[in-house]
Amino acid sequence: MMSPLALLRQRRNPGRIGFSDVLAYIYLAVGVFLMFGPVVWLVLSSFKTRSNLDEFPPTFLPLAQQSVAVKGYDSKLPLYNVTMPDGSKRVLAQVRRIGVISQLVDPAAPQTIIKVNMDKRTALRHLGLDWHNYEHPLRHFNFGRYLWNSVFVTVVATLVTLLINSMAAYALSIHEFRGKNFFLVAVIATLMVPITIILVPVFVVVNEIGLDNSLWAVILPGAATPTGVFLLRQYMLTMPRELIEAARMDKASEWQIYARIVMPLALPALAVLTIFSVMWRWNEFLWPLVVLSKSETYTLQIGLNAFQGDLQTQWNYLLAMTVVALIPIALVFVFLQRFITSGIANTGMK
């Protein structure tokens, strides 16, 4: 695989940069900005204070108000660069603001109150990361529990999905039986059924068997996915039939062929399905919202919804926990991304 640095050194005509090279670099730069710009903005915004997030126009970097301890005041006072009536500038600490008038003091001589119009002062700020945005939800909003629930649901559901989908794909691609094409069409046809149509019937079934308000109610209903079955079936069709027939001549059972031959050869497609399944399960919101009503069973996506109210949204906590929710997906993609190209290329999917 070519390294990013070697890719940047590629030229259409070796030895000089042509017009097409410039267009290619501009295209790549715009693509990188559109893909990673929002993520960088999200990460930086997750370290901003609530007042910093409410500013307009917004700032790109997380900036914190500088403050100073002043004799005679219990808490630190914010610092401002103030334009005085004579045109000089002084660094003063604000005691209070009444309407449009700010009452300030000189930190070195706090006995005298100086009153100026608020538009004559500019806040002194520095780069500051507010780690409280991450610490407070994890300690006081049970987000550690929500994170564990999401990890459990995602891992177990992905393993169940890989098992069931691979078995169905094996039956529809390798095993021979009457009506195979009919069942394939029936599986693919379920792609046209929106989840909102079957939401109530599935909830009734889950409630009747006593799985409501449990993580298994989130895991089991979506264990078999038509997309996963189709993806694995298309990949298994590319496997050499001679290998399967040789195993059958050696008296290998269908289970042995499935476990010892087909599954190891289907690892690229399984890796692609793993990425898809992790993304589906980790980001799933509607079904967990319907079937889970106890806070101790909430997944991370349902927990994020707790920061959004009718009158107020705690954006600092919401952005911080959104970053936390992105980390597992990013790690899975980094470790399995090399299988994406080869896996999808051999399944016939576009």
Partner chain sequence: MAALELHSIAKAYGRVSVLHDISLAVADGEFVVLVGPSGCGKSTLLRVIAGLESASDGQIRLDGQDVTRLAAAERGLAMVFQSYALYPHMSVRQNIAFALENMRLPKAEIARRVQSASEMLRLEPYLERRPGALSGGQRQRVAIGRAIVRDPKIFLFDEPLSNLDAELRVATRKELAALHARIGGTMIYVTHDQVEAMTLANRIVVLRAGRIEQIGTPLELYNQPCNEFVAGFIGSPRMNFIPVTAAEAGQVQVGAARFALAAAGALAAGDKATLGIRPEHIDLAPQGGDLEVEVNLIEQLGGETFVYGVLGDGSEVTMRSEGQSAIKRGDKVGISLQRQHVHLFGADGLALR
Second form
Amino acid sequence: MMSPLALLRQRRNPGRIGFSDVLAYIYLAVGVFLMFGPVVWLVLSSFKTRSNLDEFPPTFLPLAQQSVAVKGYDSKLPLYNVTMPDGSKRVLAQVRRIGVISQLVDPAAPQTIIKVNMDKRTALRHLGLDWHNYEHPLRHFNFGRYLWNSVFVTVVATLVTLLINSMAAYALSIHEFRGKNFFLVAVIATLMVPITIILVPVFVVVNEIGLDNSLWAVILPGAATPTGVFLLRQYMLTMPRELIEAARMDKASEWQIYARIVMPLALPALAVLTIFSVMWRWNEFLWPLVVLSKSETYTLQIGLNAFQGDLQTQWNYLLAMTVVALIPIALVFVFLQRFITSGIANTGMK
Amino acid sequence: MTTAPASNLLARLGRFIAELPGAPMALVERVIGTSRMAYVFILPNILFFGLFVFLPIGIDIYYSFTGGTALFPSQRPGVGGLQYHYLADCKNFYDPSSCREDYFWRGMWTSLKFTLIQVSVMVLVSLATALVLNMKIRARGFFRAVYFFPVLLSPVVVALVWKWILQPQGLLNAAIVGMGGQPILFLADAGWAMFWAIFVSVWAHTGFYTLILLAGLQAIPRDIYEAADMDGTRPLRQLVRLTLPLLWPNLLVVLVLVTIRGVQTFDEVFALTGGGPGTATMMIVQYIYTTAFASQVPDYGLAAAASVVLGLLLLVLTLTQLWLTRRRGAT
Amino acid sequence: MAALELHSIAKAYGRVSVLHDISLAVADGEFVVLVGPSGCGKSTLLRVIAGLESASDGQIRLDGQDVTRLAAAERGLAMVFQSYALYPHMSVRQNIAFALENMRLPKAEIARRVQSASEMLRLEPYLERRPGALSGGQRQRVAIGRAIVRDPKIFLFDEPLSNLDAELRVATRKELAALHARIGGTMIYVTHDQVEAMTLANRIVVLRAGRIEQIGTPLELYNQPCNEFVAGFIGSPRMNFIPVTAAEAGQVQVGAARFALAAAGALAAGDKATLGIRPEHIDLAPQGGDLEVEVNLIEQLGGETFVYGVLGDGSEVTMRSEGQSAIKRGDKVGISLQRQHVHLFGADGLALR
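After the form predicted alone, can we look at the form predicted in complex with its partner chain?
Entire complex below, previous chain first.
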């Protein structure tokens, strides 16, 4: 058995801890703070009450006023730590405040009103998550709608992307046909045409088709993706040719070979493309910003951007909705990070 | 059939859906023959590419030679090279305010400035991180993930995360006040806004380039370093004489990628600063967006002309990349 | 079951010709083996028959019907691939049933056929397993089962035993022979292993460089190879080839020795030729004999003995004899050739009779 201390000292490379190792760990520690810190701060802040948010300097954790039901009062009363004139400290419930004078009662003996100066009392608070920030915008602003739109766009666009790109990849990997190289080059060429330089014409096309201000205008233009075609084609090229030939001998039609042999076997690559597509679609910003001009069709990202642009930024709601926009990505990150990094390593694309 | 009826049902459902187009596709196959089925499979993809990539390139160029405010091509009068003339109408090319389309030139210069600084910072930070992650450290997977995760965040989320920290009453100002300083209005100051635009975009994307560089580092055979150790080569010299030359191809790829994306920067910066204060952080893509979609009178022709200019710029950068990678393959 | 005819089949990839003028008739129920060294075009020929490759020229007829332009699926043939090509994501049952489902047979009929095929091939215990969970021999049987259930016009086998170990290969070979005897289907089988060819075939087609060298029953090929290549390819150990010169009528000269051969009658004096004799057709002759050999290696297998030696003119000779032998390395022994088994090949490699 190794003692815990020896275990601690054990390192990958046995030997002394050099100066460069110390520097490396400092660098990494700063990195963790800088990369994670802001997001942690966002999530913590999103649970703060409006008044807790307005405090400066801010509190680290979301704190909520403790309150108590007191006999004779309809609503709950906030609790305070009060320094009494004689120097003793008590926990009292505030009934009302007039000017700088606070009127308080002892919850155990609510008949007597105690008056103290405002600065003699501090609010009694506890760690409290304020779900109101989440509930309210989803119910009363359009955020419920935005959320639904984002989910719809992400799911449908991913399905369309998987279907048409896998079909193209199937043709370009399993088949030999006249013009194959032409099509391959055409697909590669689209890599060089980012949406930033064809905003106007794609907007024209979408309007000509009559898709303006519909979610399909967000879904369709990005559905065919060179990254998707090549990712899947690369994978399909590794499938044994005899397998396809066996299926041909087994009287399978082309569609059956595609749907029942090639697709099930390409599942790992399809999974990577699914993750990519979900990320692209959930996070997409510039194109939806151009094409969606009615609030009912906003996706979450556009809704967030519009909401922050309003004159009076309601940070408590904005923060909570930002967290909502972050959740699916966080889940993808936690569970599927390995797929993504290997996907990027294999294609050099994201 | 006896085990897991639920997954079995799901599999049957999946098969049912997959078989739906089976009959019509089989009919098509019988009519045109198996050897031509490839065209049927590639058709949807090519249709989408044609409609949303290739046709738009043509429309882009056509629109850049038309004027008016109408959206549809039939209602747009041709104006020859007028739009390009407008864009290039400058008394002094180094002074945007002397230009007819001063916002275009401001956007160009801002994009240039942003790109130059951002590229150097991004490459340095990514390289440093990759080098550290390539050392013999514990929990490498965790640290790699830490640097990588902002890559997945949406630009709006990235912008809001930082806007919340940078706002006048935000965490950063609390720290400054706590240390006895005065709060700074970060996003209302031209210099600070540019600083944070670059900072945030490096924060958001460095993980991606770190990953590429780390892959390059890990492809360098270990025994080279062992040989260098045997020769008594100092670590710094190993870095300069071994690691960097061997990593050069990957560095080059990263350099060009960051440049191409830097020129197209829009999302995070727009959501963070809105291009402001004034036009201090307005990039060229924002100019195109605003001209066509966010101004009182949309000027599609001018935006198209600016797009064509940007497209040519990107084409040059892409060809440079191809040339560099080709040369790399040759040596 | 069906008969197959190939008429002047040719196949070229661009400028590279891999098959030239292949004509062949396979009778209904016949087991034909295509054999030849690697690169001879035997697999390509099988794939052309299957419809996986199109012929550049010529005609393929099934039961008299021209199928040259038909796609693989429409020819009604079944193929067992070298790698078996089992669908890895389907169970054994699904693998076997896949083709039947594609043919839209009724469910009961599919079940019945899968049942009988799996009984015949002893696959019942594995029906719900995936191919990945099977041994090599079991996968092989699944691949055959997948072919059998379709009741195809012709079975095509592409080196089906090459992925099995030696022991299993012998066992499976026997099963294949038994299978053919039982179901009596027309089978075309590609292999580079002449033992497989000899043991399985009704007729063997020997191919070299995209051309048919000889077609015949196994014993025809063994007894009357029509040229040096076939003679060397069929039989193990390989036939010995000894360069000879024709002397006066009906005699050949090997080094200092000279002896009479019926086939040598066709040669003029001084013509160069090659004498072929199989190792099992050489007898050790304690006194005299036709030639003298210096022994340089002995392999004693118990039941038989292989003796390797060199003739006076430097050509190497292998001899096989029954039982065990007292000969040692370095001995000089006399050998005599069994006259009725001596082959003679002209300078062009063709057999002289």
